[in-house]
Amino acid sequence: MIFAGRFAGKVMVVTGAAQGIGAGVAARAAAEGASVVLVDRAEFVTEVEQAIVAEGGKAISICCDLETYEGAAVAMAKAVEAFGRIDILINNVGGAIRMRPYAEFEPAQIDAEIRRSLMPTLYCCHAVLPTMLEQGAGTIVNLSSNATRGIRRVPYSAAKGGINGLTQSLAMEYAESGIRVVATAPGGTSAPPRRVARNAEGDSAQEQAWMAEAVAQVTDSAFLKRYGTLEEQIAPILFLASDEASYVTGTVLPVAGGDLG
């Protein structure tokens, strides 16, 4: 469902744009009004600009490595150079890159599940900051998980738990300054093949069966047994993100079928 000219007058900032949830997010904003600085590493970000284009939205797409301070500051100066603000910031980057019993995961594996699923949304939400206190006034959505409470998970959900924390301390500090900051916790979600692996090592046989346990014990959890659709974590994001949510901040919202996390 569109809400015409809900993002109207909006510059919206989408990471991780080029595929699944932050893709979907960007098209039905531009398709809402906003216009929408697409954010991503992966080089066919481009597809996803020129497909809103082509409908008629406005966008601008920008390569960058958000795994890294000098990439977020990049990506919000240049969100800046092009629309002169920014109204919303979606902070959509990270996943898991490996399911295994956490005994099994080495020094460097942890680093960089850490380094996914939590840096680039505390760079950006630093990143995008002095703009939005320039402006008196922002909306930062995060993307968090239910897997806080999972398994074969268990950096990734260390990880999405200070997502949480983050959430809820800069609602708090900067709520004074006209600012608000928010999150969705996503359950799995079914989607279509990513376009970049997840593990660009590949997953061995005994990984793929933990990965398998992972999965059972996702649905196993959720009260409605089922993977959530693109949509079902679509909507909420895009109404934490409007002024319909004008009220709500340092709220982390589960989107996971009953399953709190």
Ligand SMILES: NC(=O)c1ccc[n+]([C@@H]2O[C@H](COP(=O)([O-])OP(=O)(O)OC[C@H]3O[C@@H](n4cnc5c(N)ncnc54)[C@H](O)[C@@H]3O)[C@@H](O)[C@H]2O)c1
The other form holds:
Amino acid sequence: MIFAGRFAGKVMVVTGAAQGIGAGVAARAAAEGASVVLVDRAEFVTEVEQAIVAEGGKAISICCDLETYEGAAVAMAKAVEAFGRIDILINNVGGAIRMRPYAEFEPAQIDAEIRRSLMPTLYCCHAVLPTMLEQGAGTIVNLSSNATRGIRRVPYSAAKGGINGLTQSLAMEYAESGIRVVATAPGGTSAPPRRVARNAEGDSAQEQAWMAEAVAQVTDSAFLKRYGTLEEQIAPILFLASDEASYVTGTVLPVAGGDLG
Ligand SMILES: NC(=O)c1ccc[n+]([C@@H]2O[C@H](COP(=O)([O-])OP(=O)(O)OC[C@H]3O[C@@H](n4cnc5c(N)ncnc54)[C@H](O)[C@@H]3O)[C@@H](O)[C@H]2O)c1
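Now that we've seen the form predicted alone, could you pull up the form predicted in complex with this ligand?
What follows is the whole complex; the chain from before opens it.
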């Protein structure tokens, strides 16, 4: 469903916009009037930009690595250069790289999960603040996960717990500056096959078996006993990003069929 004009005149930065939830959020926000800035380290993010522009939307894409502070700073600077302001930041980069019992994680793999699922959001929130403070307004929507209580991906669970903490604390600290900070906590979500895999090394048969255990736990923990759709994740993200949610801040909204994470 499209709410025509809901984001008219708004500039929205979406991280991890080349595929999945991020691409869907960007496309729908553009259809609802936003000027969107698509940030991803996958070069095919330009294809999402082209599709939006072909539909008559306004979009630019920026290719950078948000696991570095420099990437976050460059992305925000280019967004302001292109559109003059940033009204909304959707921090969508993240995702469990590996699924395995915690005892089976190697130390470097623990670090990689935190770098992927916590640091880009921490960096982008910091990098966008000067712009939002100057504007005296802004909205940040972070992507958490129901995995804050789940098996086979403890480092990712910890990263997303960090997302919940920064969402609440940042909201408290900057409410007086006109900045809202909120999050959704998606559950398992059905999507087309990923063009960029979470784990560039591929998953062994053992890892696929561990992943199946996590999928079973996620499905069982949901009252609705099923995965959600991309559209079921995109809609609450855009509601929280919109002015309709102007009295909602510091909230992490579970979107997981009854699983509160
Ligand atoms: N899909 C799910 O089932 C699910 C469930 C719960 C939470 N989530 C959360 O929702 C968000 C989106 O999930 P998804 O499944 O759509 O993601 P995805 O893995 O399909 O896509 C992530 C995108 O982020 C990009 N990216 C990854 N690392 C990056 C980096 N360092 N710099 C720049 N770009 C980078 C990738 O290139 C990719 O385009 C994530 O934060 C994830 O943790 C997803």
